[in-house]
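Only one chain is shown below, in C-alpha cells, and it's the form predicted alone.
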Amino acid sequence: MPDRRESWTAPPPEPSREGVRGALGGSRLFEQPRQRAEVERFEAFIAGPGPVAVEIGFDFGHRLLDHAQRWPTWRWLGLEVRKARVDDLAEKAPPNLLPWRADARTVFAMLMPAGRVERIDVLFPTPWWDEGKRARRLLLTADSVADLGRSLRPGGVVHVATDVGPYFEHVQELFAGWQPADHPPSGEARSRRERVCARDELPVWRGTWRLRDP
C-alpha cells in the first residue's frame, strides 16, 4: 500500500475570497460582539514591548511554552483551534505567552497589524487527505501566505516543517517569490509530531523564508 504522505496533492486554487473561510466560523467569528473582549486582549498583547513570535497550531504547546520561558523578552502568541489544548496551556503560560483559540487564517487576514511580527512557525500543518476538506481547510494558500507576509517586520521570517514531501513542494511553490533565510533558533522541547518523526525515522522537510528586499 503506498504511503499517503507521498501521494498527497494540492487542491486547485480557490476563487477570490469574500471574507475568510476557516474553523470556528472563519471571519464571521470576530464579527460577533461577544468576541470583542478576546480581540481586545489579543490587541493589547500584540501592542506590548518586545518582538512578537507566532506559532500556528501549537498542539500540546510543549515547544511554545519552552520558547516563552527561554526567551522572556519576546512575546509569544499561540494559535490553536482545539479548546482543550488552549485551556491547558493557558494554565501554565507566563505573562509573555498568549494561547488563543482562533483560526490563524482569520487572525492574520483580519486582525494582525502590518509589520508587527518577527517570526512565524508553522509546524506539521495537517495536510487534509480527504479531497472535500483539502480545499476548505488547507492552512497555507496563496491568500494566507500573503497575509503572513503583510504581518512581518523587515527581516521577519516564516518557518515551516512537515513530514509530507508533496505538501512541502506545495509550500515551496507558495514561497517561491520570497527569499530563503536561516532557520530561527529553537530550544530543546519538541512537538508531539516531531517526536513521532524521530521515533519512526520519518524524513522531515523544513524551510524558512523572508520577504525579498525591495
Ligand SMILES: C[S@@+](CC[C@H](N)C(=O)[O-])C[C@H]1O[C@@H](n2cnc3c(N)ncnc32)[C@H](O)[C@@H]1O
Second form
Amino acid sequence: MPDRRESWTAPPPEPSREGVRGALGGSRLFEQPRQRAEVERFEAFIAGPGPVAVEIGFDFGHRLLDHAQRWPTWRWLGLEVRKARVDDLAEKAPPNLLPWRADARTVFAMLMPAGRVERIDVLFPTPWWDEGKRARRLLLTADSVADLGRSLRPGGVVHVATDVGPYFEHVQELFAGWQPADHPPSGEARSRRERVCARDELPVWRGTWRLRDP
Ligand SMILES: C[S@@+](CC[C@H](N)C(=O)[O-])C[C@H]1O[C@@H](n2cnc3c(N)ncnc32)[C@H](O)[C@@H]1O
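Same protein, the form predicted in complex with this ligand this time rather than the form predicted alone?
Expanding to the full complex; the earlier chain stays at the top.
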C-alpha cells in the first residue's frame, strides 16, 4: 500500500496574513473578556525571571511536563488547541509550566514579545492530509516561521521533528536562511508520536535552527 506520507505536498503560499490569524478566532478572540484574562496570565508568566521555552502542540504533554520538572529555572509555555489536553496538563503543571489553549500561530503573530524566547519545540506538527485544511491550518509557513524568529533571543533555537519526509523538506526550505544548530537537550520522556515512531520503526527527521548572526 502506498505510504501517503511520501506524497505530502506543501500548500501554496497564503495570499495574505488574514488567513492565518488562528483557528481559535485570532485577534478577535483575545479581545473577549475571558480570553483577555488568559492573555494577562500569559503576559505575567513570560514576564517572570528565567529563560522561556515553548512547546507547540504538546498533546499529552509527557515531554513538556518532564522538561518543566527537569529544568525548574526555565519557564515552559505549552500551546495546544485541544482543550481536554490543556486541562489535563494544567492539573499536573508545576508553577514554571503554563499550558495554554491557544493557536500558536496567533500567539506568535500577535502576542509574543520580540526577543523573549530561548527555545521553541515543534514535535510532529499536524501535516493535514486534507488539502483545504492544509492550506488553512498548516503550522509552519513562511509567515509563522518569521514570527517564531522575531520571538527568539540571540542564539535561541527552533527544533522541529516530523515523520513526514516531504514536510521536512518544506521545513528545510522555510529555515534555509537560518543557521543549523545543535538539538536542544531533552529528558527521558517521549511525546506520543515519538513513541509511536519508535514502536513502528518509522523514520523521523529532525532539525534545529537559529537565526543567522547579523
Ligand atoms: C500530530 S500531533 C503531535 C503531538 C505531539 N507533539 C507529539 O509529538 O506526539 C499535533 C498536535 O499539535 C496540535 N496543534 C495543531 N495545530 C496547532 C496550533 N496551530 N497551535 C497549537 N497546537 C496545534 C494538535 O492539537 C496536536 O495535539
